[in-house]
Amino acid sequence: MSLVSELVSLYRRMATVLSDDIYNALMKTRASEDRGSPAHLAISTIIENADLAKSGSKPICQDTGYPVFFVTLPSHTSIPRVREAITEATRIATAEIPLRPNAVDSITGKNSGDNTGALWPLIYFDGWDKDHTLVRAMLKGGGSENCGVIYKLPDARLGAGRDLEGVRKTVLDAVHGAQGRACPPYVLGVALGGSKDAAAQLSKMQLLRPLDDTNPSPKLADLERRLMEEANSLGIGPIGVGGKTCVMGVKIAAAHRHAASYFVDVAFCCWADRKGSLEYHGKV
């Protein structure tokens, strides 16, 4: 298969089938909620929706998202040709799956009609010494994107200093501020350090991590576990109707920072955490 064909297939999988880790987390969430409660009913409806989307090969949500790609290339591969292949696959996927056209010109307000445009899809490139191309991607919902927050520590309002305790306070503030918006139960991607733009990219990358992985940093692994417990103790629950689970996963990464700066970026993903990957061994 050509790269374009494989990318179209990736789009279809992401748009219509939840990955196993997300689906299993939703099942676990339902089991934790009291039967007959609004939370149990809400999460049951979410699971039924996911099952119907998979069986009918239809989009999981009417908002089919903002396509974001993280592509790792062999040294001999052309970035422009890969970008062209992703753009063409986006046009085809939009027409065939179909995906809702979401790309709007910020100046004219005109929708491009095919989910392509300036920085759309959003593509980050990296390289390695292997002989195949790795594509990791997500369809990022607009509601969850709107809930994303960047903090600059210290933060006097939160009493948050430039340390992991300060990071903890910002993440809990972000979850409390979101309440039921952005369709919980969420997955949270958190990045600390770096420049402002680097933190935003790094937090979004964390949303691609499997929910059951373990952070290689023991301190960050402990913070992920603590934030899961504390966020879920807020009582927000699925879709904000109250309950025991509003967060399915917290994934944190750290980057070196300038001595004058300490950014914390919190990226939200709704329960429809539409992510996927492919390895391409052909020529581009």
Second form
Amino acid sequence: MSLVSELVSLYRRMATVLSDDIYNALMKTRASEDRGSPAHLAISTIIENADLAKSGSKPICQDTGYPVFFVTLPSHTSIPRVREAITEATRIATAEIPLRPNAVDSITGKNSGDNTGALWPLIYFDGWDKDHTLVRAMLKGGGSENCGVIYKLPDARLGAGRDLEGVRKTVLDAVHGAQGRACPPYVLGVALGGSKDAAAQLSKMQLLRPLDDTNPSPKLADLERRLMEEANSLGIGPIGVGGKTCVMGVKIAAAHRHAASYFVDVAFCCWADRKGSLEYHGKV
Amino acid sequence: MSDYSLKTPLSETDARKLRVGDTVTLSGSIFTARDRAHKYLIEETKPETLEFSLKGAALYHCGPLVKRKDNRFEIVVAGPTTSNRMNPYEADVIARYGIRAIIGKGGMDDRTLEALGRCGCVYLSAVSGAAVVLARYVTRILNAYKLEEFGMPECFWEFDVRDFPAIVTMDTHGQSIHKQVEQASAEKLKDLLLSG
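I have the form predicted on its own already, so could you send the form predicted in complex with its partner chain?
Below: every chain and molecule of the assembly, starting with the one above.
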């Protein structure tokens, strides 16, 4: 298969089928809620929705998202050709699956109609010395993207200083601020340090991590566990009408920072956490 | 907490009898309207010049995924979008156009809550992201307005729905489940920020 057709299949998989880690986390969420409560009703509908999307090969959500790609290339592979393949696959996927055309010209307000445009899809390139291309991607819902926040520590309002304890406070504040607006139960990607743009990219990349992985940094692994428990104790629940689980996973990464800066970027992913990857062994 | 079956267009009595926590199934025609449509309703048109009437209407904050098949529109999936982006317009839209129900997700601000009580309108929450399930209650697409200009997610779609399920989360009596959850979680957050 050509790279383009493999990418179209990836789009279809992401738009219509949740990965096992997300699906299992939704089942765990349902088990956590009281039977008969609005939260239980909502999470049951969410699971039914995921099942129907999969069996009927329909997009899980009408917002088929902002397509974001992280591509790792072997040496001597042409970036423009890969970019072109992704763009073509996006047009085909939009027409065939179909995906909702979401790309709007920010100046004229005109929808491009095929999910392509300036920085759309969003593609990050990297390289390695292996012989194949790795494509990791997500369809990022707009409602959850809107709830993302960047903090600069210290933050006097939260009493948050420049340490992991300060980071903890910002993440809890972000979850409280989002309430039910980003379609909980959420997965949170958190990045500390870096420049403003590096932090935003790094937090988004954390959303690709399997929910059941273990952070290589014991300190960050502890913070992830603690934040998940504390965020859920806020009582926001699935869809935000109260309940036990509004966060299914917290994934944190750290970059070095400039001595003057301490950014904390919090990225939200809705329960319809549509992510996927492919390895391409052919020539581009 | 009660269960109600309602038919559009809705009356003021329909709206005023509902209380937060009640469940509702809606039948009849409903209109989608999100960001661009709200701007249009307030800044670019008025009830007398709008080509359809919204009196007694249910407005659905939704940008559906629709496909065109042999010159007909067919619904693919359609769940709610986040309502708070419509906060700057909604109170005026309700008052000017005579809206009786807003369907969305995540709730709306105090100004909208006040307008619900003053004008006789309710806010209903549909399950966020449940786009496949909710599309099954859309029996057909009756009309599309401003499709070329606003695009698929942002134009007005008129749906015929049967037994569309939702929960009353903001009512005409000043109650809002969103506000209750927000305040309770703010208390909890305060404790968590003080503990370390």
